[in-house]
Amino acid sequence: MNKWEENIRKVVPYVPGEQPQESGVIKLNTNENPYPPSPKVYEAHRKIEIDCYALYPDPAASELVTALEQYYGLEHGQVFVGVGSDDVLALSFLTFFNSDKPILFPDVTYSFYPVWADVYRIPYECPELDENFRIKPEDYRRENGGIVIANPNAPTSIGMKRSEVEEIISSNPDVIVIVDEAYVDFGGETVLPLLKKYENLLVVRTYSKSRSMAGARIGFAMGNKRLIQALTDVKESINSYTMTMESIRIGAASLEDEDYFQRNLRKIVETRESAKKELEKRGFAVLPSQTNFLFAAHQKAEGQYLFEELRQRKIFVRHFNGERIGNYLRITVGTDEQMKRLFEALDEILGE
């Protein structure tokens, strides 16, 4: 090893879902929305003049922040926006988890959490989910430097009741509790009403799933004004101009079309429930989902085998090699036609 290499920060990076570039692929591996965003998003995009791209965007993203505050009934200063919820979460780890005590998050959850902890040298511990892959609130009643909970959880797809999350928040008044609600619009129970009750609560959301805008990279956090100001101070100490002018405009426009938003959510939930039944007919055990994906294990066929066979047929799902979840597939809910193709492929594979 060269001497200069000794000072390089070394971490095991997060591995995102595969992004196949070939044609004819059915992509059910990254929990994207199969439907386009609202026509109002396209209209806002179309109205942007080319000259605007020569200028720096508003560092405060005021248009988008104001729209989000109004949409969620919050006061000015209660919303922070970033380049996707990953950006918001990473900044939140950096801002709020600064003690020598370990932060807590489940042993099976979003696999970016331990990566951020390692990057920022934050100690952490991972209480185990129970035998049904559910979070046990009592496991979070111990000394810690902060807590992050994905609700509904990923990759398990299971949601907690608000009262269960509140049990964790109320038991930890001296640390920040982050609730990652990336999938809450698909049937989860939000903790947003608890913002008025708990100053140590930060709720993080994304446009990538329910709003069909993964490519725009828009995430946001909601909390009390002191938390949001702390996040803003850290962000502006790194890079003031994080969001593009276009993302600010189209993000605000998306909030203006509630009917379209709700129709898309209903379509995905209906397809999810019918897909769950189809998988169960084929011998899968499927966890109860409040997300836009299903977490399923076949009673006989191994998860790795099914993953590889589907991939050969240009159907991409997600497989994790974790000790407790190695036999499971995470399957994004696509269109009805895409799910039909998936079931046809599974019938062929399982028939063999």
The other form holds:
Protein chains: 2
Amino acid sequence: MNKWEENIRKVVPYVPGEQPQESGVIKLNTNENPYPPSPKVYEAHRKIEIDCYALYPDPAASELVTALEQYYGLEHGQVFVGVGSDDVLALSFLTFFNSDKPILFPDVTYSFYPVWADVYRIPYECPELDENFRIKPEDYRRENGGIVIANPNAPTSIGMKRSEVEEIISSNPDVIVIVDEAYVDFGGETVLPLLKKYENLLVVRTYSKSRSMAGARIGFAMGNKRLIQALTDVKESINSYTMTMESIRIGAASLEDEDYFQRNLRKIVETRESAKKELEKRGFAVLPSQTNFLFAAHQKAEGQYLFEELRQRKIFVRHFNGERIGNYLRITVGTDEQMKRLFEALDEILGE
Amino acid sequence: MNKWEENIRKVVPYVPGEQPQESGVIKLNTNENPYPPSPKVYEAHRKIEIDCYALYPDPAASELVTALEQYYGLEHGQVFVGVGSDDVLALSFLTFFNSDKPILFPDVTYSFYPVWADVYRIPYECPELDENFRIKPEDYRRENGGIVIANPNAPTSIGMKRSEVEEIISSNPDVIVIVDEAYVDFGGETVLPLLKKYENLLVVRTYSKSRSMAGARIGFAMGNKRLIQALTDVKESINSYTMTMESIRIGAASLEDEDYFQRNLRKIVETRESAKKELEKRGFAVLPSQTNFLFAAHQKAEGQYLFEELRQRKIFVRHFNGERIGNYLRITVGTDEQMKRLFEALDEILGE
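Structure of the form predicted in complex with a further copy of the same chain (previous: the form predicted alone):
Okay, now the whole complex, with that chain kicking things off.
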């Protein structure tokens, strides 16, 4: 080993879901939205002129920030935007979790949380979900350096009631509680109304799921002004200009088409509920989903086997190793046509 | 103070140059390119269809990475891309500077370096430039945890010879030497040919200056595969998808129009040289620039005064506080027309 290698930061990186480049693939593995964003987004894209590229974007991303503040009825200074919610969350770990005490998040949750903790050398502990894959609020009463809850949780798809999340927030007034609401638009109960009541609450959202804009990399955090200022200060210590000029504009445009947004959400929820029934018919146990994906285990066929058989048929779903979840598939809710193709493939694999 | 505030990371953020939103402004304060990017960039923008936004971008940004590898004649695995060179540089600090020994960079250089060192708790020391604002390679022979050299340097605009930078690289085989070549396309001497010779060299570049694409947020690093893999691993531990789908595509398209690129560079260099003469005529001492900006101090009028007078006339240049550089203005090379307006304003201010 060269001497310079000694000082390279040791990490075990997150492994993202595959982004297959082949054609004819049915992609149900990274919880993207099967429908395009609003035509207003495309209109904003088309209006961009070539001269705009030479200038730095507004470092405050004011157009997007203001649009989000208005959309959610918040005051100026309560919204922070970043390059996807992963950027916002990672930055929040770096900004808020500087204690020697361990931060807490569930043993089964978004697998980036332990990765961020590792990269920033933050100690952590992981209370176990109960036997129904539910978060137990009472587990979050121990001493800690901060808390992260995905609600609804991933990959379980299960949501908590606002009152349950509030129990966690209110019993931890001395640390920051981050509630990652990446999937909340699909039927979860948001804690946004609690922002008025708790200074230690940070709510994080993304454009990648409900707003059909994973390709534009937009995430945001909402909280009291002190928290948003702290995030901004740390962000300004790393990169002043993180959002592209295009993402700022199209992100704001997306908020102008509420009808389209709501229709899109309704359609996905309908497909999710019918897909759940179809999976159950075929012998799957499916957790109750408040997201745009289903977490399902077959009573006979193993998760890894189904994952590989589907993959051979060019249907990509997600499979995680792990004692409790190794038998489950995480299946993104696609279009009705895509789900039909999934069921046909499952029928073939399961021999029905 | 609330208890949760104790764990907020303390930082002194970088202050970016103003991005004035008013119209009629002549913006010579953030070293942007006064010309738009190649029409091929705009063509790639227009070809993007709305359906592309719903999917995550390729996390490896392969289209852009491959195009850069081909353009620079490198092997696959030698290029890393990020959200502007600030993103790439900050990530490099986090990845490579994990020693207890101080990293070294000049006392007068890109003011983000001490900010990144602070945010990641990296000790640093700053050897002084000589009386002509030149880096002294012999200052970089002491024990250290890594080195960062901007070449050409900013805000001085002065470049070092390749042989001088090589002296620094070769005398520090045990640490990573980062050479920040943000401005090298405007006439600096690149150390790219040294990549074959030194494993500890990382060269960082940006699309924000020479490629007229600050708004698209594209930066990249070139180095041996072990360094690029280390950067990739740390990046994958923070955010798998940092480059937007659009930036990947238009970044690759920019490399397809070498003629346009070279014409753009030549034009800026011509304007720079004539502007230097015009400034000297008006009593400025101007450092010899190998960049797209000029660093100039007037023999009588103070830097702060000129900055403010120009600002009142809607001409934005950059002024830094600091003992050695407080009397200087950093003036971005704009179009000939913009420079003419600058000289007219200076004549008015200086009373000629």
